[in-house]
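Just one chain is shown here, as structure tokens, and it is the form predicted on its own.
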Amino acid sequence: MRPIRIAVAGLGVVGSETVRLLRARSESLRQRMGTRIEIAAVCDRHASAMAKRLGLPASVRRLSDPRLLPGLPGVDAVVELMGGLDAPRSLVLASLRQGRHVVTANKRLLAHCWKELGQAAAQGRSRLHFEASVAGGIPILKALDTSLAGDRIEAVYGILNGTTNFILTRMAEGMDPAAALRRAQELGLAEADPTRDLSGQDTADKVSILASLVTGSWLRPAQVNTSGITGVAPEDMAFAETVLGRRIKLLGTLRVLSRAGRRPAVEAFAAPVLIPLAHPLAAVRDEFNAVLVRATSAGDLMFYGRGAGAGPAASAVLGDILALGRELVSGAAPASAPPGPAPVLGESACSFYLRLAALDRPGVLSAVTQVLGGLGISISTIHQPGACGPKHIPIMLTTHPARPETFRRALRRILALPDISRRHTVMRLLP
């Protein structure tokens, strides 16, 4: 069989170390697969040297403008490793429309154009593969889309951010969050601008693409209930500890609630969640990503690895690689199940710990319980620590099970109260 042709768009760390690892590994590829890998061309602003520096062949074009692989003569898939959205956008859903094959990383560009990438696939004929995209090298999107085909899956609940995991591990070690930001920075674990970590938003494309996956529609981003870290404070880690028994994650979730005909519920979330220390989340420390997975039969599987590096997503592109390649060879058909309809949002019942700053005067403490209680809200527990600025005292509570918008009710008639600030954190307790 004539060996199989690629573009890689984009070289960067993950981009440069694909290319590094197909040549490195072309011989074994061919061995599984039954033809030959060739990178027929490359495209990055700085092609030439990067390509130079790669040791590439001068058979391997050259280009800067990625607008030209599409109809590139000769080449079967692009593997897009550009980032960002609008340019990866334009030549991702080009290349699909002409038939062009693609494998892409870019959890952005799925998060957000997932039924247009569906679409376009179908319009080409052509095959989407993406296990980068989510998790980098461990390879949970295929699981989910293979190995668990025939169980239904109940929740999804991940760490899937390794700049947040790492900056809440050393926060609960003691450290400044600015200064574990720095330290993330330094070890190049964190962007120059961490705001999509920090905030949530990475974790919420993670979500969507899952949710997207899982249920057969598309879950919008915007759709995934999202918060991030920058309310975490020392004090909320050293109480979830010492006191609750918990460690704080931000913790991508899912939990598919009910298939009402074909259309199923979900709630979907991304925001930081207080564990108990005896899950195995709990433990999962530094830059690392882990993924429970609650199937029906199954039951509760747990995938662990490093989240984020060159290494870890060149895996999986490189996976996503070969698993393309066996479908070529084989001559099976792309699949083309159409998109199922849009998931109803829904909400369980579960229990909130909530940190406020009060003035230190007789009867703020009482105007807090009457609020939760009128609403039938139940305390489980309740703490005053000490100060925590002038002529204020933090309180910290935990709730039984109680509903979101119940909760979220109380809150805004908390905040309401003469004597509370307006400053507070809260935060759900996974069972």
The other form holds:
2 protein chains.
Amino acid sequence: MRPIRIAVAGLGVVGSETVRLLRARSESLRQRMGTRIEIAAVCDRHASAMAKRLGLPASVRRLSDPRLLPGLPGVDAVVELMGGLDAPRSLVLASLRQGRHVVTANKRLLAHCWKELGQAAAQGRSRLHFEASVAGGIPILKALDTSLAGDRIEAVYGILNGTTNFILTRMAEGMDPAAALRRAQELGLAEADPTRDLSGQDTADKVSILASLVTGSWLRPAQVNTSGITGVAPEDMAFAETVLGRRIKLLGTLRVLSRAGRRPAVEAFAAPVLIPLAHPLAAVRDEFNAVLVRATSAGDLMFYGRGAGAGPAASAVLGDILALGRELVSGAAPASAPPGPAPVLGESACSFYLRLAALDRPGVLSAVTQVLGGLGISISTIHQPGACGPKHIPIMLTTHPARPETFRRALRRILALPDISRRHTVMRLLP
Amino acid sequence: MRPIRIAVAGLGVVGSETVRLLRARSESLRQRMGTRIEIAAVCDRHASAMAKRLGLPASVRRLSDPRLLPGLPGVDAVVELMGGLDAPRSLVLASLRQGRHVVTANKRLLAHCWKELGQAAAQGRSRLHFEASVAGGIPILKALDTSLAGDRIEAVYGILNGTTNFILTRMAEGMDPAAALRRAQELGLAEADPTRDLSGQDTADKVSILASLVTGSWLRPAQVNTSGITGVAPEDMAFAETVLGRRIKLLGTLRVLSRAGRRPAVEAFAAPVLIPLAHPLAAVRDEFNAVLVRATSAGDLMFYGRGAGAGPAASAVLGDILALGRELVSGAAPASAPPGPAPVLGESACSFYLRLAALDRPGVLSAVTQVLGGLGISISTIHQPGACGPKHIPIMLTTHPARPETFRRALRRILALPDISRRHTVMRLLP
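Moving on from the form predicted on its own, kindly provide the form predicted in complex with a further copy of the same chain as a structure.
Below is the entire complex, every chain and molecule, led by the chain shown above.
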């Protein structure tokens, strides 16, 4: 078997570490794969300098423009580790269409272009591996796609974003949110612009990938009910921990509500959730990731590890390169399962947490409880911790399980009450 | 693609559940695999009665003697779920040699016949899948063999036996060991003869499989340093929890000590270990299993779930059948990595726990500490909780990290002291 020639696009921390490991572990990879991996080309804005720093031989082509990569002859597979969306999209689609295989860690690309990517791969009869796109070094995607594929996945709950989990961990210890973000940035756990992390969009992308894999049909990131952690205040954390015995985590959630009928019904969230302290996901601290899979036969499975960083991402990329290599050595035809029916979005009843800001006047609490009671929503806990400003005081409450549309109707009425501010925070409780 | 015709051997709880799920999920399996699974035959001592109970059509052959199975025409794969060793060994070896693929959950078979099975599969160009043999529904073997195969595995620590973990959980709560075993048997978590579980042999088999997979070369169960939980007494549990802040778990351990030189050096244990209470493995309760993998790039990964029971085992078997089906549909040639060099066994320094029984005479403690000190082993904690019988009192101590051969020399000298009984318990501390 001739060597498999790859081009690595993007020599940032993950790309550099991938190249380093491919060279350092080349003999062990060859033994496990049955052939050699040969780095034919690297592509990076600073390709020459990076190639020099990595000690690559002169035979490795250096490209600074990824648009030249699809035209490069003699490349079997492209390893895309550039990040971003537009440039990787062009590169990966062109490569797949030309029959080149692709390994990528790019969650945005997968989540936003799932269907296009599948079509391009089918057109080129090429293969696409993307384990590193969700939960870094944790092999959750292959587990869902292979080992658990004979089971029925009922739900997936994941702490999928290390940045926000680090911030929430510090906040649970009493640190101010802005200070927690600065600390994350100092440690290299948050980017200069952390918007996609804090807003939940990064988690939504990963939920989209998990949902598309589980249902066999693309669930767009925009279909994931997304809210970030910017609405989570220190008083929410304190109330959750001390009064409710719960911890707030940004959770990516996929629940398969029904498989009856032609189209499955799913519920997809990327939102902060109040988790019981005894739940295994509540113990996941700092920048760690964890995924809990609920399967009909296997029961609850949990996968835990580092979701980010050069090492874990490169480990997953190497696993993908190895899987690809084995497929090519074995002569296997690429799998081409037809997409399943698109899922419909549903919502299931759940308990809600609500923080309001109210004028400190007699009768406010009674007005709020009247609205909820009038719509048949029963209150579990209600708490008015005292004045927090010159005029408005917070009211925190949790409900017993309620239908989301009923809760939203109640919320609209509550926010229209004269003594209630429009400012508020809503989160769900994990049962 | 024509359907894949399988024979299921063994219709106990796992076999029956597998057949039930293969039928209930046939359409979803077909979609994910690209072809149908057809149950061509079942084999069981009570094959007719079981086939009737499972509602199998008359076209499914019923065999009561597994020796007839290899001669049966038109079978692509055998799913071996009989348990035991001799009959499955004959069936699986004959099937593989004839070019029939095999899916099995039989850990004893894998652990004790690893090399023979590999040779038979190579001879018949057939495939062998065995995810269910270790940690039931937790997809740990595929993770090690695929996703993590590009990484370097440094260690694997697993709670791999649900029966003993249930018993140790009850003992940590204060239940008497015999009562805990009876409770496990009542709940169907322990067999009538629990010898292989209690003695650590079952865990050693699983360590053997993990080690063979990680090193690429058969590590025999007899090479796994094995001691069961029968030496663990309630006073050990109490001392560990209250004085040391540790919990006793039966751990399967594989550590790769060195990869330098031609042969890797590994350390393999199936033994009770004192784990810090804050360690994630300490939180694994009841009959649950968990595996912690330490990889150079990915860092620490933990996999958690149900290690036993019909559902989890059948989930893993279905995953294997699906993987096999996909391989056959894709036309992939079976992988045939040559076995790696056989590992040499090593031992690394560690802290030890020792419980002695001593006559309550002045100077006993001093004699013990003198032996240890004389060999350069320093003591971390020493405790003499008071008389526990008419003559002998227990002494519990822990050491700082010591070389195992030095510790064993010290132990021999201590047990030869005049006032020390031969009865003793040694366990290791997880760092």
